[in-house]
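Heads up, the chain below is alone and in the form predicted on its own; it's given as structure tokens.
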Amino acid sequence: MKAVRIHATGGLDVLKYEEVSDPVCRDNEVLVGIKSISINFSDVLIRRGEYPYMPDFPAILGSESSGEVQQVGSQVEHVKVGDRVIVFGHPSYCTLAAVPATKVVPFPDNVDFDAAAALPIIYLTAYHMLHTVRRVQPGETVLIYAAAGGVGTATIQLGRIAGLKMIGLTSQDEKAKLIKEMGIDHVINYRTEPVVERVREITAGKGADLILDCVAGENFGDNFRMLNTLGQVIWFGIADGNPTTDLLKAIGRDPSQSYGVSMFHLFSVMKNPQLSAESFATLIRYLAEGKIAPIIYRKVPLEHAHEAHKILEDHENTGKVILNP
């Protein structure tokens, strides 16, 4: 089989497309024939070495694809050959792939392999930030950093979903058009306003009930200008590097706001097999009646693996990028 596989981390350089040696199918196991892989920045950190959970190496890249069941290991009773299905956490950026079979989830065939691949990581982050973490009430207004980004934009139609009331920032005329035409209530170009200023005037001085931030750094400490008493931040991303805010301080400035803050990883969900099982299905039903649809920005040959994760670091693209073998 092909794989792009890292021997090193480093440049796109070290983005290597290489013949690896075909998968075993084991009994608890199924043999996909990947169509479509979906990228994230934890990719780009990865590759970087700025990632928390490193793998060994040589390594292929990736957590989420979609393909076809080629084989089936003798436990295995959820799948069969020719379903159509989609890989969540197993490496991804390959032509074939043997999964353990709770990694495979299948999908009707009216969703296409593109749209699948896109779904779990995205999705499933904003599925369970707005309704496990916080428990989102129609009617909340929720800021949304890097709205045009993947969670993004998974965001604004789960939020569309739950009546929410949503803030997005976003750096380029061209993002914010999409998201406006997506539905999202206000955007916020964070290079040319004041962002605090801005969600202060929008929220009639309230601030937001729910900010989801993926940047950090040193400015994280803004969001707590920006909520609303009992508002909560969930920090999910480090764009920006870990925050250098003193949280006892910025919490204690004034105690009777009752402010929350909560951190995410989407692997606190996939601990929980039954939360996991119940959300995927949820979003999967979305996906097939059309109530999202993920936003793919750009397609490119899984052999040129370097151009896409160029893309995620030029903040260049609204929505997924695809690699297709």
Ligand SMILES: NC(=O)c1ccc[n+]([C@@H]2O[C@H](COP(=O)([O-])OP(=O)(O)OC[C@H]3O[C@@H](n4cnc5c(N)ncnc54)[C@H](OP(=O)(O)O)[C@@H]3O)[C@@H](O)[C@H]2O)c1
Second form
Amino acid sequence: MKAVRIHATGGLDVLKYEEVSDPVCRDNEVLVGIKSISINFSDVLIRRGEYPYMPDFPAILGSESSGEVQQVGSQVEHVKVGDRVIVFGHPSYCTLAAVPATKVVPFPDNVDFDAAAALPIIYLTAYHMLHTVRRVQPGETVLIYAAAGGVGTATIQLGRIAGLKMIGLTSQDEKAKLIKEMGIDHVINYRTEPVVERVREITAGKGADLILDCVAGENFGDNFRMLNTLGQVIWFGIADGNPTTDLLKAIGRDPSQSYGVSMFHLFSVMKNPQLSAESFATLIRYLAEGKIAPIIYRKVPLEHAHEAHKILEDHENTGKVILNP
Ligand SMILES: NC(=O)c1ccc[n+]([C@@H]2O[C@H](COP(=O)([O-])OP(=O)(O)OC[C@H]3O[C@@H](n4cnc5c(N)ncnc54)[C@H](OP(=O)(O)O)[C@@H]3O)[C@@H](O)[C@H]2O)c1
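Switch from the form predicted on its own, shown above, to the form predicted in complex with the ligand and output its structure.
Next comes the full complex, this chain leading.
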């Protein structure tokens, strides 16, 4: 089979499109012919060697895809040959994957392979930040960093279902236009507008009830200048590096505000099979009912995975970039 592997961390040139041996399907596994692969910013971080959880090399990148079942192990009962399935797990930048049966979920006929592949990571992340970590209430205001990205656009769609008011941050006016069309209430271009002042203005001086920050870095402390009383910051990414803020000092500056700070990683949900299965079922239902629909920005052939990574690194995408074998 064909696969995109990395043998070492580095730039775009470490992504190698190679012939590798076909995987063997064990008793508790499913062999899937991959049709669509969803790429995530974490794939870029792994390629660059900046992710907290690094694979052994050589590694086939990626952690979500969709395809057709080609073979099932003797212990597998919930899917059969020919079923269309989402694979939520490694590997995915390849044409054939043998994966544990627990990572394979059938999806409805009215959903296409690209939308199915794009579902797990961005929607589960958005869903659990809104409903498990914060338990949002209708009418609350959420400030979304990287609002035009994969998680950002998933958050906008789920935020609408939850009745939230939403403010998004982006670096480009074109992306701002697209997410306004998706129904976000306000967009701030953080390259050209003063973010803290604009958020305070939009919220009539109160600040946001929830801030979803995947950028962090040096400006993380700004969150506490635009957070409502009893508001919460959820830190879930390191696009600009680890936060440099003295957190206890930041939240203790005005005790009467009772600020909350949480860290979120999707692995925490995966550790709880019931929580993850229930939310996954809800999201597949929303997808089948047309309540959510992943925004597909570009489809790139698998052998050109480097182009897909470049799109993400250049901040170019609105929504998801898909690889097709
Ligand atoms: N904790 C978790 O479980 C979890 C799960 C999924 C994703 N994440 C994190 O969530 C973030 C978004 O993921 P995604 O897959 O939705 O990514 P994405 O679609 O590629 O969106 C990334 C966007 O982030 C913005 N950005 C701001 N500062 C950036 C920087 N220094 N470098 C690159 N991009 C920057 C860019 O948009 P603008 O230029 O418009 O700002 C960029 O387009 C990533 O940081 C990812 O690691 C975390």
